[in-house]
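Here's a solo chain for you in structure tokens, the form predicted on its own.
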Amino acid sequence: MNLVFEHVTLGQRVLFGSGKAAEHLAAEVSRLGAQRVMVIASEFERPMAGQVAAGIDPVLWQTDVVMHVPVETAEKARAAAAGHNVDLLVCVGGGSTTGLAKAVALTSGIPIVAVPTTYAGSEATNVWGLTEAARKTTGVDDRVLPATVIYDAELTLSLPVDLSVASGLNGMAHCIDSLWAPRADPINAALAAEGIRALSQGLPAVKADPAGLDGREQALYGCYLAAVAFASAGSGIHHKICHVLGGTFNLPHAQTHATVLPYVLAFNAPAAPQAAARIAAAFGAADALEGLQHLRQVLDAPRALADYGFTAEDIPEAVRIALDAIPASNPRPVTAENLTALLTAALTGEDPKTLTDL
């Protein structure tokens, strides 16, 4: 069979170096010729963002950051940027902070320099998300792709181990979902496999030595690869389910991804043997699910949606909304019945192997 595919590589500058964030940011602001910079950072991240921005002179600080980017929060930030004639957005923080910068860029076209402090990966994609009336809407637009990403593992040292684990497994979900997403191709698969390898080595090192930089650098590198693969391949079943859980039920983003991932892998792996073999090899395991579950055990990963406020009564609505969004190209046909079984298992944290025999 001939190898036939179409692949788009997104253009983005990446600056990677521990302890170099402030230096790299000042150089980028100068290179881009920006005069009126708006820095977006949550109140919690504000002190760290102040250190990162020490070499520039922002005209505005925007600290009203909310998970899943409610439309109201986005409109406030858009108005503030317009009112101050902002010509560059700098976001310092996790996925919610990056998401707010993207919401501003979506309607204004103002370029973004992203400085991630978690392993979310949003900084490397042209995907945006907004929540309105308990519905999370996502889209793709090149205006929201940050022009530059500045990675500095020192900025992740303050991220507690449990959040590092959840955030890193969110990156792992980008890798795994990329292998069966609508635009999956061999280039995405290669990036995703290397991302799985880097994360499976980096995250245990973060847990073993939270103050060490080696594991955190590997985790950042792995999550960047994951995000690049995801940006090209698109959202698969895993992300469609998690967007519903986050947007409709306000479950925490990273923990939700970390919890749902083994159930999606168990559900799809029998119908996607090539993807499953690639995942297993990246873990250095004989079986994809066993490799993931061994890593999750080492990391003491999140295990049940019930721990984050999801209930059995919520499942029918989640199934109804998610069914319309899950790509028809998913390797295994998705029905209300088997999606209910998947969410029921994830609710209580039961063994995901039960889903392989559905």
Ligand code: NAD
Contents of the next structure:
Amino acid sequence: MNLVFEHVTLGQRVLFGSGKAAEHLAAEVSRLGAQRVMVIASEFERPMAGQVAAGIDPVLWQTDVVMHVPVETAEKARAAAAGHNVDLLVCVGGGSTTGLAKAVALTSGIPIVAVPTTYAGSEATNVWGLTEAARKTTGVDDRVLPATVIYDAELTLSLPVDLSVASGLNGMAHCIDSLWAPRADPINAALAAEGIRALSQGLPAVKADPAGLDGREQALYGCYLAAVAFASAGSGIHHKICHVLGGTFNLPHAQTHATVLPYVLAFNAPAAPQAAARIAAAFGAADALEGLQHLRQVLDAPRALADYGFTAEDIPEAVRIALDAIPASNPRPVTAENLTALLTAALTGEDPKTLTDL
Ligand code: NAD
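To complete the pair, please output the form predicted in complex with ligand NAD; the form predicted on its own was given just before.
Below is the whole assembly, all chains and molecules, this chain first.
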């Protein structure tokens, strides 16, 4: 069979090293010749960001960070950056903080150095998101891709185990969904498979020893690969469903991804045997779903959407909105009926195997 594909690798510098964030940031600010740095970090993340920024002299601190980046929050940060002639944005925090830096970069073109402290992966994508009047809009623009990412696993030590598990499975979802997303290709599939391997080893180590660095480093490395694969392959069915659950029903981001993933895998795997074989091999399991479920059991992962405020009454609207967004290229044709079955099973945490019949 001919191998024919078109692939784009996004240009980004990555500096990885535990305990090295402050040193790496100072070197990067100097290398980029930045004179007027704005540091973005939520109030909660501010002490961590203070340590990371110890070797630089920011002109401005922006701590007004809100999940899903409301337009008003973005406008305030944009005005502050313009008012201080900022020439570099440094964000230290989770996906919400990175998201605010991206919102500023989107309209100003100011480069970003991202220092992530969760496993969300936004730092490795050119995808931005903004929320206006309770509706989340996303888009793709290379101006929001951070110029540099600085990974330091010590910054993730404070992330509680349950949030580490949910956030890490959000990364796992980037990997798995990449294998059938609209621009899936052999390069992003290779990154996704290595991401699954790293996460399936790193996350149990984080759970067993939350204060240890080995598992945290593996998880961070795996989540970077996951996000690169996702940025390249695009959003598949899993991301489209979770986007609706988060955007319209305000369900928490990482926990929603962690809960929905086995249902999407069970749903798609029979119609995507090559992807399923790749996932199984990356888990070191005989079967893709078995591999994921074994990991989820070890991690005591989130299991039912009902636990996060989703209800049976919400399903018809979620199905209606998601059906419009799910790519037509999804390996298994999606209908209102089978999507209702998927969400109904995910609502209560029913065994996903019930979805495998084509
Ligand atoms: P988040 O940034 O909202 O962080 C969750 C919570 O963890 C917050 O309270 C935060 O203060 C806290 N936190 C962060 N780092 C911590 C640490 N080291 N120790 C203890 N607590 C810490 O959530 P998230 O899951 O990181 O990101 C979710 C957001 O990112 C969503 O808005 C999602 O849409 C977006 N996202 C975007 C992309 C993209 O490509 N654009 C990719 C993934 C996620």
